[in-house]
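Next comes just one chain, in structure tokens: the form predicted alone.
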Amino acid sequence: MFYQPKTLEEALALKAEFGLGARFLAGGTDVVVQMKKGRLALERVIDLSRLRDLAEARLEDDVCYVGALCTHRALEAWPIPVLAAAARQVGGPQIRNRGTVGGNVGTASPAGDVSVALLALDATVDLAGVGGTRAMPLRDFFVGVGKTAIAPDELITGFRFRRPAKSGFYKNGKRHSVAISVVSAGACVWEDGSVALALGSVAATPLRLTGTEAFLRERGLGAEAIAEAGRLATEEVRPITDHRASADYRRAVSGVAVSRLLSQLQGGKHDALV
């Protein structure tokens, strides 16, 4: 059965009624592929395409908002480099036109480029269910490969974050485009000098480098501190070896990514390193 609710309340009521027998569908770039390959069979699909309010994105001076149904294409030109650059790295143009931010985060892939960017932005995720709404730090949302802290009857509705003074994104992959990240990294610096760092493909979930961040709070962004931050990053990541790269390679690239991003931001540049 295929449902097309016109309101959020209607969508949540359907999910509450059908439970695990129904699944929300946004851009479909992951769910539809799994269905076509026979890896996923669904009794009921709740299509969210008519919930246009969830596609809204607002760039504010204080708190920015990105709706869960906002596409990657819509964010490519945003003046927040870490998010815009990450959005540009997702698949090809067709995927970016269809794929949504909520879908990218909801799949909880360790290699999710937009997840890494939002984690570096210290975003909170808005969740809604028939029992009400709640918000949680995105760093607490990912609990394992493909696993999140969302309840079975809940839906991601959006993301909120402070606008950083500077930010940047780094990606290492087999190719410059249409390639899953071997290592990705996002970094943000706020007006008060605080720094947030997040890496992808180096652990079971997108990872905040809280230990390296704590070091930078004490030492600032001088050349020696940046070099040491790169070394600390290699100790903080927990990569595995797979068909894309070895754990040792990922660990080494993590240090390089952090050092390059911080050097870039310390020098006042905001852009993507790919």
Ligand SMILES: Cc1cc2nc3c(=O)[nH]c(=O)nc-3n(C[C@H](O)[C@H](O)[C@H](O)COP(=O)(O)OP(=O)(O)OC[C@H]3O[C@@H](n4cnc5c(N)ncnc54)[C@H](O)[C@@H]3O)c2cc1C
Second form
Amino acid sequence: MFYQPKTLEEALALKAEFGLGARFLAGGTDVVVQMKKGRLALERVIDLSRLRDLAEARLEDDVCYVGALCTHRALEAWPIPVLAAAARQVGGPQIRNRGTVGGNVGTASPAGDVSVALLALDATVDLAGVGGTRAMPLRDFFVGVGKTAIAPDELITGFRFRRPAKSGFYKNGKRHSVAISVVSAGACVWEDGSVALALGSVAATPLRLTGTEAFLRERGLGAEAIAEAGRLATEEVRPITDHRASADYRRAVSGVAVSRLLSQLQGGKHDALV
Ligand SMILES: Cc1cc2nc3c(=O)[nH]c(=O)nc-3n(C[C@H](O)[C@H](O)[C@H](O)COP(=O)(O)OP(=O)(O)OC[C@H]3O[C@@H](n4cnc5c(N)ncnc54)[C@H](O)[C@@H]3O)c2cc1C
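Show the form predicted together with this ligand, please, the one above being the form predicted alone.
Whole complex next, starting from this chain.
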């Protein structure tokens, strides 16, 4: 069965009724691919495309908001480099026109580029269910490959984050475009000096480097501290070897990505590295 609710309340009522027996469909660039490959058989699909309010995004000086149905395309020109650069590097133009931020996070791939950017932004995820709404830090949301802390009756409505003073994104893939990340990294620095680092494809989930961040809080962003942060990052990641790259390669690239991103931000540049 294919459902097309017109309101959030309708969508939530359907999910509450069917629970794990129904799946939300946003852009479909993950769900439909899985179905076509025969890896996913769905009895009930709840299409979210008519819930246009969830496509809203607000760029504010303090707290910014990105709705779950916001497409990657819509974020490509945002003046928040970590998010815009991640969005620009998802798949090709067709995928970015359809693929949504909520779908990227909902898929919970360790390689989700926009998930890594939101994690680096220390974002909060807004969830809604028939019983009400709740917000949780995105760093608590990813619990395993393809697994999240969402309840069976909940929907992601959007994401909130403080606007950083500087940010950047790095993606290492097998090609320059339409390539799943071998390693990705996002870094943000806020006015109060706090730093957040997130890496993709180096663990079962997109990963916050909390140990490296704690070191930087104490030591600041001098050249020596940045070099040491790169080394600490190689110790903090937990990569595996797969058909895209070896664990050793991913570990080495993680260190390079972190120290390069931080050097660029420290040097005043705050745009993406590719
Ligand atoms: C050719 C190709 C290239 C790609 N390249 C990249 C890439 O470079 N980088 C990258 O990160 N990804 C890439 N992807 C993966 C995909 O495009 C992205 O993850 C995209 O953001 C998924 O969004 P969607 O709206 O299409 O999700 P959908 O396929 O609609 O949904 C994905 C999952 O999220 C759930 N979901 C969707 N919206 C919500 C919601 N609001 N609340 C709760 N659950 C929800 C769905 O139920 C489903 O489980 C690629 C895919 C393809 C086919």
